[in-house]
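In structure tokens, one chain follows: the form predicted on its own.
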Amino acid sequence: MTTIIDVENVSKQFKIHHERHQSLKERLLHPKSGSTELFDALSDINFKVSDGETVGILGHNGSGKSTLLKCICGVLKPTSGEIRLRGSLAALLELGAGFQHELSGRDNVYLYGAMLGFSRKMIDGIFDDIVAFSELDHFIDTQVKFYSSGMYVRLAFAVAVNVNPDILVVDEVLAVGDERFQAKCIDRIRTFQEEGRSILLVTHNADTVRAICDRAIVLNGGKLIADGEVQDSLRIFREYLLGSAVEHDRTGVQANISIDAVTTPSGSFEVRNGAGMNFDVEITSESAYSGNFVMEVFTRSGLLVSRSDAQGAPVNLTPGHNRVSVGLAQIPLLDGVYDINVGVVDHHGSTVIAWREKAASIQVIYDGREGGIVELSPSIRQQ
């Protein structure tokens, strides 16, 4: 496959300035006052995105994805390293970047068609499609220092996709809009993977880069610490850096656990449609803990069937080796196969002590002929 997009090498440095002069007078007064700090923002990152392939990049806030995304765009310079692109390229960056706010939305798609090397002419013949897919139709002609956070991102995602570029990077903006405008971005996202298009996707929710990469890069502190298949580098993303091996919950109590293994007392993780199920989790504990349980259900294509509540069931765990009996009592889903994300999280949902994605697959056998993923059983008659 070709290679759309090579990173080599790529650190990238600030200044941070302590002190800083305000005035020219100040500066006058006290020329050897302040002092400067270099900051690592990116530590000699490397990977390769190839034709037609769809990379989600997850880490924290400050973990260096939207500076090595502008790098890419070329908003940025690397301090050291080089980046080679291949083919037309779109960004949306953080919100409203590249908008003129005095200008109105019409004059921007313009302006931003110009900075992307498209004539008026080439914008003319696209317009309508802009105007069609933003639904800013009545707002086309307002200054956009009068938009809504949804509206920017409308505009600027409708001018993006229908560019046609052969690279789209989007940065974490698509988070901003509505849900049904988040669902109508997707389903462009999904065009373009059709097309064989090269995406760039900036964002924290795992669900979505479990839903449409096809692989997947983990940053931490400037530093690339995953990139593979989207499991693996969920699981690294979520056990090293929402909850590493050793971690601290709020009442600083430290724990060091892991969850082994999932095993059902039958032995098979066959069900079928309507019946019940019961499984195991087996969870060693170098200490005591207390905590909560919580699990996930996804399809085999990433989407999310059910998530326990993020506060989960209360579990008490001791030194050693600990079993957790999860029950269903019915599985409502049609067939299939269903993958079980388990894990152990702080007594107020927000610290994950301990993960494991993927822990179990089960398998639902279903004799009806319903599509779809859960079976509802209307009643269904006629008055």
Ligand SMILES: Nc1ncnc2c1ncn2[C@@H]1O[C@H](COP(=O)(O)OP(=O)(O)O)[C@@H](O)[C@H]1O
The other form holds:
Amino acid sequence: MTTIIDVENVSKQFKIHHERHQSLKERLLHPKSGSTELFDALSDINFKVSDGETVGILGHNGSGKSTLLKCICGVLKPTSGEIRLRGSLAALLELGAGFQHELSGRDNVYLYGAMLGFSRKMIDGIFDDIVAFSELDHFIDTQVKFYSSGMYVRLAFAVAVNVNPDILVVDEVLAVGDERFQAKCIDRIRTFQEEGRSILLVTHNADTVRAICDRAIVLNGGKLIADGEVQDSLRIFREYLLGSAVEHDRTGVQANISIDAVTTPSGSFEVRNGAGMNFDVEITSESAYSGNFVMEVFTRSGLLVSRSDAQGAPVNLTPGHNRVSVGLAQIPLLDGVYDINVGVVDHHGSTVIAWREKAASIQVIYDGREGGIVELSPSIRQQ
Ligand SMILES: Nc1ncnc2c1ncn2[C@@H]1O[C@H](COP(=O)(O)OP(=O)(O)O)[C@@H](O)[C@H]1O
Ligand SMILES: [Mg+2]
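What would the structure be for the form predicted in complex with this ligand, given that what you showed me was the form predicted on its own?
Below is the entire complex, every chain and molecule, led by the chain shown above.
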């Protein structure tokens, strides 16, 4: 395998200027006042991306994801270290970056193309494909300042994927816009993968990472804290979420919770299709905590079969040992092994407080002849 992106000992510092004089007038009168501090947005980052690989980048807001992508794309220059690329690169950076608001969609396509190193003639050749992909035919001659954020993303994505880059870099923008268009972008990314191109993808969506990335790295406070299999990196990312949940808990309650084990009354995790199953989740909490219990079921190929309602299962944990019982009345799954992730989230269902990937695996036994993941038992009659 050839290395397509090589990031070596990359650090990026920003100068942060602390103003002593607050008003504009005072600032004009004392332009050199205040103090300057150096801030490490990236510290000694090392990783490689090979030919045909899709790598996800995970991390909290402010962890340095966008800064890293900007360094890779050449928009920012690292303070130290080196980045080597093989092949052409197209990037979808933060929203609106690279667009001229007063110009039409059409003019911006040419401008954006030029920024990526393409001549007018080359863009002429792919212009219709770009417009078709963006679904903005009626708006292509409208000034982009009248576009919604979703429309921006559509146009930028359409340009980036139609210039056939060897490397595609995408910064979170997929989260913008409607689900149908997101699905279309993911489809296009899959085509890219089949063509053996390399992709770097920043996203907050664990499902997207699971579905399309071969590997994921985790940034925390500008440092690379994990680089490995998607499942492992997601787990580490969640553990750091847990860490920050403890730090930022404004109620002052230390939500230090661990999920110790998942057990069944019989000790067996085998179940027949159509039968029910109960299991217990053993949880240790350092203090009282009210949140919600969540469980996920995945196929071995990493497809999400089901996630329980993150606001629908309140739990009131007490200090010490707690047990949460989960009952599944009737399991409609076909034969196979399914992995179960369990966790505790806050009462909004938005922040993970404790999480355990693959806390248990269940083996479903099925004698019927349906294929796939789930038994639908269709009634089929010729009329
Ligand atoms: N141009 C800049 N000047 C000063 N600080 C910056 C600049 N760009 C980003 N930062 C800071 O660097 C850190 C990392 O930012 P960023 O890479 O945008 O994080 P992420 O994309 O992971 O949310 C943040 O603390 C942010 O405030
Ligand atoms: Mg960012």
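Rigid core: the largest C-alpha set superposing within 1.5 Å between the two forms. Only a predicted model underlies this, so the values are computations on that prediction, with no experimental measurement involved. Residue numbers count along the first chain shown, from 1.
Novice: If we fit on the core, is the Cα of residue 107 displaced 2 Å or more between the two forms?
Specialist: Comparing forms between the two forms, the residue 107 CA shifts below 2 Å.
Novice: Taking 2 Å as the cut-off, check whether the CA of residue 67 shifts that much or more between the two forms after a rigid core fit.
Specialist: The answer is no; the displacement is under 2 Å.
Novice: Is it true that residue 281 shifts between the two forms by 2 Å or more at the Cα, once the core is aligned?
Specialist: Moves: yes, 2 Å or greater.
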